[in-house]
Amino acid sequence: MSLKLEDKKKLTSEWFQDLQNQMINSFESLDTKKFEKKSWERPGGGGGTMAVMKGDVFEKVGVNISVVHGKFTNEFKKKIPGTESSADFWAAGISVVAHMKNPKIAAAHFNTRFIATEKSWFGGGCDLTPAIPEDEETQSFHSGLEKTCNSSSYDYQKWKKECDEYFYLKHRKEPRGVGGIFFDYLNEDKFDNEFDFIKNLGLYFKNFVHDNVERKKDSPYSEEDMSKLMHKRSRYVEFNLLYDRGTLFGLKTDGNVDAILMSMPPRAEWN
């Protein structure tokens, strides 16, 4: 028997909470600081929890979750499936952005979400944005993503291509980073397989970031390396403000502004 929508909402929101706790524990084990949590409520319905750490290894890392509901504006609902006869929506998700102090370690981004209108679907992905690309880091990340996709019979190459196209700064004519995967509107009427994939992707990202940071956190770097980091962060800011769907979705649905802009790096430079 297929699950009812309310059961799917319960399962997904509980998983995002569980994954937030796992991410926090994993990242704190690498640093000397602790996450600070702050809960917020959305005026139109629901809310979430911000968790941010500014440490000695992670210059800034946020692990945010939210469960919100309400009505889309008439303008915004035209862009969302399943809103032909109703503007009602429900959305739960987790978003992670990690900016490192060491410029040799790539910034890492991850999010997964479950959205319900008159239809329901999963979306999300993850990617790396190195200031100083390293073959081992990039190849290991993509190899793990391919295995994770294959284990649930999803097309890694298709989602990799979508990620490359999505995380592209059109005005600069350059990619934001070295890519990853990106997917949206995932609903093949195989909820168990889809949900297993969402969980496996979250666990893969958590473990990759932990192992990658542990491997590289003591790597030596120069002032020139720091300049490259500040430059790459400026591109990160430009993408998130101009193109990022999660940022636009949050702002269009009256989400918490601080949580939405958590992804911004603590420092950046435009030369």
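Next up, the form predicted in complex with a further copy of the same chain in place of the form predicted on its own?
What follows is just the one chain, with no partners and no other molecules.
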């Protein structure tokens, strides 16, 4: 069965929408507040929906989806596959960042996307940034990712290494968090297998965050723990504004600032 590109676009953008709804329901079930949704249009074509909850458990969690299209500028064309004879692109994706109120629970980040030029591919990843790393949290996150990769025959160790290399603050010579997986240009001419993996990864992340938050949301913490959280968040800010490709790409290409900087923590301290 060979799907046309238009079918792939429809399937992936519907999935990102479905996953946004599932995540909203899952995270709201743990909190006393609700998500607020806000749609935006991209001047060049397409748009998205930001969903943000500022809650009592999730201090700030954003679940953004977007489906956009247009033409790459010459500067970016060079860096993107499949743009030799046309600068046209189409992209759909979901991006999630959760900053927790309790400093004992790791901040969690996830995104997956499907991009089409004259080629098409998936990219994405997810990772944890704990202020106070806990073995159970870190190990269960990694082992779940390993299983998710293995069940679709993808190389977990390779993507784990890429994640560690990516989420690294060079100027401080320190990792942002405890990693996860990171992959790009996933296209092995097995769309069904790839898309299954993308879906499984989204569901895995949603369930991991749900169960991890449920387990730890009432953990007692001290002022010192909170101070560690505020410190770690300053590193999160530094990483995103100095290194994160998506953030810098978005800001340079007149992307939706609120949607791009949804990733910023609600509060941070340089202490």
